[in-house]
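There is one chain below, alone, in structure tokens, taken in the form predicted alone.
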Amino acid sequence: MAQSIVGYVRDAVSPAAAYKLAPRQFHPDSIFLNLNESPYPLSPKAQQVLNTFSQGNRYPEFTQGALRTAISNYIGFAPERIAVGAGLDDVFSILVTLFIEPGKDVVISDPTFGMYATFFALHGANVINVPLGPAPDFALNVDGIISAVNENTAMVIVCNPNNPTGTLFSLEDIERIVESVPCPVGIDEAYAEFSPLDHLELARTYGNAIVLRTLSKFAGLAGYRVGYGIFPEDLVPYVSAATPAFANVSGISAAIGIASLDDLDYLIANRDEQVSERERVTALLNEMPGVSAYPSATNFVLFKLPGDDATPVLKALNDRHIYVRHYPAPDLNLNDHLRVSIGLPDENTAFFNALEEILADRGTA
């Protein structure tokens, strides 16, 4: 056997700590409601770009200026303040390059997007958890977050609306954090378009607020990987230095992103249907005996099931080729919960009917 080089791997890179997702079994009848994807196809203009794109043999634009300009026109910030990446997780890599040194602290609030803890720990940060309050409110501990920040803190990350709870924290709470700490505050608003508020004004007002967004959800580009961040103006030269060549965004992804943002009427109509369906799904779940669905400002709904373990219900749904998300980690206190993404109306109805049958068979409905 050849000599192993495993011993050279950094201690922070632990296979056990990797961010994990359950595999999906593709079947003709599969309904995927577990990854908060858009259920809609590309917009007509984006589909036209996909059908006719012929520049795959050429490198994309070095600065991704056209994509950044399209995003600038959408959100009202100068293109220079916008950094793009291959999905929002790639923009987090820019944050790491800018701010994270081994041993520095990153403050998060679980339960939240699971990538934060694994990603920042992988790069040598100490992840400091200031937990949310208990269900159903999942309140943000603003004072706890502020108190957790010290001279060793590299960054605070707040997800709002929050994943996986769907909770919308008040703008006043987020602003109090931003104005009370000296370090960067990354505000992950991947679900902003499904929410009644955004944090763009904070990015205009405060020099330590960084707003993070994606085209995966609202624009349905999860498979094309286009994320972006809005950075403080005085950080622009450093962001440029920390951004990989071509911003890691492929030519086809950039072109599709630009075309999608030129097709806003289509995207907004889809968003409005999803919001309507979100409210319908929430109401139907809350009508089921023993089930509690929490208010959501996203494209998914977190709900509590009867009993103390949602695993059997998850398996029964999977057996019907319906895939939702489960959070069994003991420290999250969500083992009796499932999260369902909002799909097309008939997919949502199929999910609800299946869940109703499963709970009836188990004698809990």
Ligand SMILES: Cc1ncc(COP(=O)(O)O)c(C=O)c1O
Second form
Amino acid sequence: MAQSIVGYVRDAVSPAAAYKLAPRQFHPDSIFLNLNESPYPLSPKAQQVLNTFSQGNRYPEFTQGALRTAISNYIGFAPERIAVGAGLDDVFSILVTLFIEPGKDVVISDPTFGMYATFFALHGANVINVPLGPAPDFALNVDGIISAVNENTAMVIVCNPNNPTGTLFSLEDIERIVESVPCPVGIDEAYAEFSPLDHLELARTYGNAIVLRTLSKFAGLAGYRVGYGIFPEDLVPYVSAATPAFANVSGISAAIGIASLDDLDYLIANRDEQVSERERVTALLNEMPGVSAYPSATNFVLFKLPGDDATPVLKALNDRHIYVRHYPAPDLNLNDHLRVSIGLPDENTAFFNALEEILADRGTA
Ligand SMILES: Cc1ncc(COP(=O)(O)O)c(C=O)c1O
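Instead of the form predicted alone shown above, give the structure for the form predicted in complex with the named molecule, please.
Once more the chain from above appears, this time first in line as the rest of the complex follows.
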């Protein structure tokens, strides 16, 4: 190679800091409980759209008006206040375009969704971590967040209920942050439908609250990539300017999103089953000697294993084609924990039986 352009890459782009996901193998018996996906197939109406969609040669609607109207009908906010993207991860790009100048601060609370730190740092932000308290409560340090905000702060992000802990922070705590800081507060409620509370009222009341959501979890469309944000009214023209053409949502994904939201009874029945399975899995884990599972308001459960390293148990589960999530980064203090997504009842039982066997073999259960 005669020439390299590596020297032109922006300093903020660090290969070492790239967001990483452990690979998983598609095997006929694989059970995927590592990415908090929905285990259910498309709803009947969405499947019908998939079978008949024939507009792939056409660009999607430029402003994604029909998708935004379907979301508007679902959550009760005007379509103008709703921005969509190719998954919630893509809506973070709109936040970056709107708010992040290199050198600005973004306040987060680890352990939380790893994409925030990676993505905002990639755009030159200083990520300021105000950590959660220790297990099992993982308390949000509300005063710490408020005092971390200064004139250099571009935004605060809170995830409620929080990934990967499953913790539900109180609405009062989130409201105290929103009303105490002048900057934008992004409230990531990717798991809102699994939780007894949401933050829609804050988006109605406060001019600095941005509620962030996705169709990946509750609506089961992770592979189609549809996420959305509810933005303050006076920001609407800026949000439109910051949204890419077609909002990065493909025509088929928009059509499937619309059809899924038209099949709410199906989604709600699936959600109800997952919530009851979540409680079953939590109770079963807590009956296992040396295992503690934390309360969760999401579609996953974080649990602590006996010993100080979950790696061998993770590996033994993977050997049985069962995939769960491990967080080995030392600063997260979760090396002895695993996070399991809630699957179909049979998948949850297979996971649980495998874990019981693995721990018995290791002499820890
Ligand atoms: C808290 C949180 N926010 C955002 C996302 C990204 O969702 P999407 O699939 O819509 O990009 C996830 C996915 O796991 C998540 O857990």
